[in-house]
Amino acid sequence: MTLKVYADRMSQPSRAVIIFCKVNGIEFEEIKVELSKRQHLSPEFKEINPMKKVPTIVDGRFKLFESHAILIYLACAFPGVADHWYPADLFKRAKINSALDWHHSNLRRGAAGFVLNSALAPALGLPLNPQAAAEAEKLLSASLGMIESFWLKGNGRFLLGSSQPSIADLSLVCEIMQLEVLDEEDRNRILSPHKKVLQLIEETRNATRPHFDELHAILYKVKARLRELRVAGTMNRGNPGSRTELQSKI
């Protein structure tokens, strides 16, 4: 049976899983679960994933959620996946697992929190929260600094000094790419000091083209729509009309 991937391309980990499948020639069916329309909260989806999150995969009778677990499974279960994505070497795997665990507690919390509270909240019917955004930005900036000073150590082009990308590179870079929905001033203020992170993004993009650009195209569309709505003055805090309009544009 064909692998089924339940995903929303606005979701950072969803993009990572889909890119991984495309790059490695894994045949799959993409089933859209639109978070802005609350489709992940439906009884039907809850039967597939009780946590009501994306991405989720179904491989025959096997169901799995949490993107890092999914990426590890795909790397191990499907033939033809290059070893560098999740090496057979136990020590290298442990290091990749370490980076993935760090990501969830640091980079993801900072990046997702900042983007939500400074840009995307109205699309979900929530008010923008400058205080929460400021706190998230502190963690985001510290995380980007840690990537530069620790995870990108050595002469390799990718995390952990590697010359080829792993699932950790893909996961972290897809997270950082969510910053593309911000206005240019915020994006540049946060990312421009981190030259090695910017280079990591480019290296990962080049290693996974054309799929990387295809999956991230949605971010630039949403960015343009957010700009239009700000200019039109429709994105008032918690305004239901703003939420409806943005959802229809997404």
Given for the second form:
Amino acid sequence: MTLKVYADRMSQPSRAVIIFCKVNGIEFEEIKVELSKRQHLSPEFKEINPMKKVPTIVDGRFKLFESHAILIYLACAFPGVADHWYPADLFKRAKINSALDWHHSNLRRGAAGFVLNSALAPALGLPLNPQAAAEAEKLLSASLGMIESFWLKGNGRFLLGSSQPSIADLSLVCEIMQLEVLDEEDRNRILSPHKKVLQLIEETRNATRPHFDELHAILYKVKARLRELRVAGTMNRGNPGSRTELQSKI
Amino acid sequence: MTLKVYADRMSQPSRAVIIFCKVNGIEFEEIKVELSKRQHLSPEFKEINPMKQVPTIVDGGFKLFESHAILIYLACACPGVADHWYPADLFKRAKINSVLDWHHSNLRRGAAGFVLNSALAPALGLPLNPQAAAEAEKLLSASLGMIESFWLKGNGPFLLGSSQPSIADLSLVCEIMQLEVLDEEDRNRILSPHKKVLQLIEETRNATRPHFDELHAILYKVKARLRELCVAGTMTGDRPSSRSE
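Taking the form predicted on its own as the starting point, write out the structure of the form predicted together with the partner chain.
All chains and molecules follow, beginning with the one already shown.
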């Protein structure tokens, strides 16, 4: 029975899991769960994952959520996955685990919080929140600075001084890519000081092409749509009719 | 060279790592880094961990921080650690990993946020923040509910239906124990609806005694001290001398 991956490509951790499968030739069926259409709240999906989150995988009868746990499981359970993704060496593996742990409360929290509260919220039927966006931006900038000065120390092109990518690179870079939906001014202000981070994105894109660009294409569509809506001034939070229109075009 | 564990017993993940070492007979040296005295901000500790956080371990030339990464490393690298702490079975291991991941943005964020903003902040020179405390309490209660209804489903008394404890039980229970510094009213309001969670704490305490109670003793001292300070009305956030005391 083929591996099933329940995902929304707008979800950063969903993209990391799908890219990982494609790069490593893992056969799977992608089942779309569209967050903007609230499909993650359906009774059917609740049977798959009571936590109502993507990504979730179903491997035979085995169900698993949380993208880091999924990436580790796939790296260990599927033959043919190159060692550098999640090395058997306990020291290297521990460092990757620490980057993945650090990610939750730092880059993830800052990036997702900023993008949601300054751009994406209306597409999910929520109000923009400038105060929350400002707090999230602080954490996001501090996190990018930590990646630039600490996690990217060393000779390699990837995190932890490595010459080859690991699941940590995939997870963190997919998170940073979410900034593509922001308007240019915000994105440049936040990202351009961090040259090594920008290089990490390129290296990860190269190491996982063409899948990286294929999976991230959705962000550029959403960015264009958000811009149209801002220009047209039709971002009406209180009108369910316009919300449905938004969703069908995203 | 002995394993060094840089820790503050007031830090929930520090306690989890120390209890794990003691239960499994792992030899180590505990080096106290007192957060309330800002020792984690010293240049010496920055050499050990530029992220300036506890717990951190140093094993020979190898430095590691983030308690889940530390627990996994110790479980795999130290002989004599029983399999149930972090099973070799990939399915069981994956489920434990998913709880540990879930923990960061749910129980950890809710519990630490609530305790800090409603009780502990003055001891660290910060103001109390009732609004942040209220938001954190929502997340904390939702997380305890998730543990009660989802993570504790199954036949065993431990997380994921297991009959024996894993590093996930240790991590989450040490977090919940932080609620011991709260006043009785807050603690009961938040914890008493969750019977299975209360049972999980007891089971974990039993499985790791006497170390569990030894490591958590500090919380009761801090609770008593916070009560004295509240009563005496001397909780000022800006007097270093009273903080050191």
